[in-house]
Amino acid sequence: MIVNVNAIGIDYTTILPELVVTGTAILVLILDLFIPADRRRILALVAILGLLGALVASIPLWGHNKFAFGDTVVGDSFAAFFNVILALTSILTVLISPRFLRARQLDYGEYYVLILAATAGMMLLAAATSLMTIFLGIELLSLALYVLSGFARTQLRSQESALKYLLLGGFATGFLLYGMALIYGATGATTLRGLALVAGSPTAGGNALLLLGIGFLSVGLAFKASAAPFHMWTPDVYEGAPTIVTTFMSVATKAAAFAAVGRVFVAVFPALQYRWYVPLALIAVFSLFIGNLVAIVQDNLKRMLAYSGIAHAGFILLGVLPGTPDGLASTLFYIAAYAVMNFGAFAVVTSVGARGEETANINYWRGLFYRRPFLATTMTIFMLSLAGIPPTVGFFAKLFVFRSLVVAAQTANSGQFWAPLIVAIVMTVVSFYYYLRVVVVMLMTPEGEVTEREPVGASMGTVLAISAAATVILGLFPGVIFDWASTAAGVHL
């Protein structure tokens, strides 16, 4: 047999960067083997210029759109804007991981070569435009991630962690691959393209198989982004996986799901949004409820952020329901705007966590700005703006989302949309009370005289720095990302 490799349509620019995190991957891992104990620094730096020459190769991708491999990977802007989060999510814990990783006596090479694979899944992810290629930019993100939940090899609650990410993580890949089995045995088709020739016909919406083969995709895809009612591991793993694990799962691992929720749901099934919108909105709303109710009662602040981020997932759900590029457009924003103020809310959990997992108990955080002013200063701007309080970012990236939701009731003349909206208001006002707690107990005067204060870390206090002021400058001018947001939603199959 003669395979026509021309028809294949291979084009390495389209994954240039996956293929340069890839390649810094194995060099790490290489470098790893030379390269003595006490100067594992240099692998953090290697994976740092990896990751930026990947922040580079994404640039060319926009404002194009171009398929390679089949039809199986695209390079345009949707791609290149989740390419950009998640290399800056990367480049940021390499930075901060060393310090974390000595005081844990954690500092192992393939600590670096399994965030490079997470990340080279991630943008995999983001570029998908087959099912097969979802499936296996999931499972490159999820192997690697397990392995890091579980990389404090000698605690037992990170094995713990490691272990109910992996069982319930297999159980969501079942419903993964069986839904993806059922919309090929209704279309005949893996590629997006040809789902949506098959979803635009007018028989579309009556087609049992394709219908149910969406439901169990969703499920896979809803286990990954952390929302409700397929939320169970979260608190758990969040909890004991090390802090710079969290820190890093809790915004890459969300931002590529959503990039994966976001291109099957408003680029190939926008004609059937009358059928999936009643499902993934009580998705929402139980998310929205379940996140901010239960953080309400949270001692342990990694818990808290955790049941926090799954009520950020519902937020992040609500672009989506309306199937419009305006909605998916506020969602992108979200994510950017959770991304940066999630990612320091975690890094300064990292920080006072470097002593040991007992500094997570709110109780340890009283006095913090007499103790350490600087992380409590820092903190006090993620809570504020998860919150969303303005004139934080967190408060615009709220305000889209309403507004996406606002303006599909007005444009369907439909009162479908209003139910999650109210839903979502009054969890805002719910969700005040555990943020700002965090706050006050910072502002608490501490038990016992303070004698010292101890520094930060030139790494730690730079990233805390960036993402701070970025948490405030995006607050003050949010339409530069709004505007790239919405130039990456308009993804076209």
Second form
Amino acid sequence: MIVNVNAIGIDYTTILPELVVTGTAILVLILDLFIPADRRRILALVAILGLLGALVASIPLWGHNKFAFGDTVVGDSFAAFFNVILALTSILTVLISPRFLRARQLDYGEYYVLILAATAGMMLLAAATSLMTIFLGIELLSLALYVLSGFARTQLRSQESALKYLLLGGFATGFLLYGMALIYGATGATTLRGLALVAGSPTAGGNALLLLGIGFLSVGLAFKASAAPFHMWTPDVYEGAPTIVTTFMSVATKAAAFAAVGRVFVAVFPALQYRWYVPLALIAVFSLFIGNLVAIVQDNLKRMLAYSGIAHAGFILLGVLPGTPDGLASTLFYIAAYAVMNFGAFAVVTSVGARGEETANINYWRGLFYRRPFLATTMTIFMLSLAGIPPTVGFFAKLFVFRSLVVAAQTANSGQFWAPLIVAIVMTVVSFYYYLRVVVVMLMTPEGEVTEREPVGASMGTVLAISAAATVILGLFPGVIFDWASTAAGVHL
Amino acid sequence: MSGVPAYYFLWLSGVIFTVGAVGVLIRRNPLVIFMCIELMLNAVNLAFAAMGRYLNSLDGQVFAFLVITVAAAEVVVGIAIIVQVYRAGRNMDVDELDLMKS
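Hand over the structure of the form predicted in complex with its partner chain; the form predicted on its own is what we had up.
Let's see the whole complex now, leading with the same chain.
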């Protein structure tokens, strides 16, 4: 078999964002050797500059549809949309990292390398149009996150969360890969373009090997998105990992995983929607039930937010169910909204626990309004947004997803979209309880002795103010982001 | 292998995959669980190689190489994490690693 090298389509501009982030990671790794331990802030600065570079490099991809490297990656609006979310999340994470790491004697340069490597993997996943690159992206982000979860090496909880994430993540990777092998065996294609051709044929719906493969693939992706019933690892890993890592991965991993879900189900297999609708709808409904109902009984805020993350995975998945670009647009908007508000919520948890004690317990948050009004106010905004109360961005995220289901039900003229919609609405009401509980607890008068006020650092203050402002402003003007999401959702193969 | 039909390899790979998956679920030592995961990945490699041969395309073998390489990287990270837990003097039993319970 002779391969024409020119036909492969080598085009480095397509993967420029990934290349910039990877290059920065290597640069930080080398710089770490020469920079004295007390000046590691420079590494954070270099990482931020690299991520800004990736942000800029993503902009030219907008509005294009450039396939490269033998159709394995694409530079399109969809990838650019996710690159911006991922790069911004990473930048905000790195901004608040130095102070957090120093307080715990974890100030190693490798931290930034791993954050950058994970970001590169996530960006690759958003741009991947081949089973190989999807696998590569998932593994790159997972391996970096396994190490990051165990980054507090001497803490037993951190070690334990790394081990659990590793074993369950490896297990899920096995299913993901076996699914890919079955899909390859059924279709003879590894690129999504090739798969879409086969999946569009009328006989594809009866191909048991292909359907089984798609099922296994969904298990692997649902695991990464922490959707129930593949969510078992989420609470433990979120709780045990250093809070700053949880902040990063709760937002970025979910965004990247749903990028792959969206591309695979809406762009490649829309013709098989009648086959994958019921399994995916069940995953969404399960996530909504388990996430929201178990979150009620959590007293640890990190665990509560972990279950809330599972619930939100269900909401995000609802937009994929119709299998149309319109539905996908609402999913993309939800991911952007979730990134802003969930990052903010975890950042407040990070800030409250900045001195390393056990502060994720809800009792510690009693009367936070009187001790640390700024933190409590921003946390209130994020909680209201996560609950979906107007005029925050979370309200419109839910509204758009619900609307896409209603539109799908009307166009398809079938009742199948009503069941998940009703569950989602009921569960939204349930979620008010545990989100608003945090606000109420913060308003209660503090009991016992009050720990002395610790100032919020300048970088953390800025990041929180930006997130809170974005949560409200995007809620007042949701149209801009939704237009972008609609453009990005028009994925073509 | 000309005389052996392709689906024999698929069945074998399915059996190996199942053995690995069941092993992950019933074994308690993290190291053994990790070996079972590797077994699952090797079943995948066999499936890819056999299907590549059956479909007369090189993609399957390329994919198998990719999986082998990534699995090696995963082993490095995995063993490092397992050793770290072991060094902390904890029992090598996943049922006893339960500091976090709701």
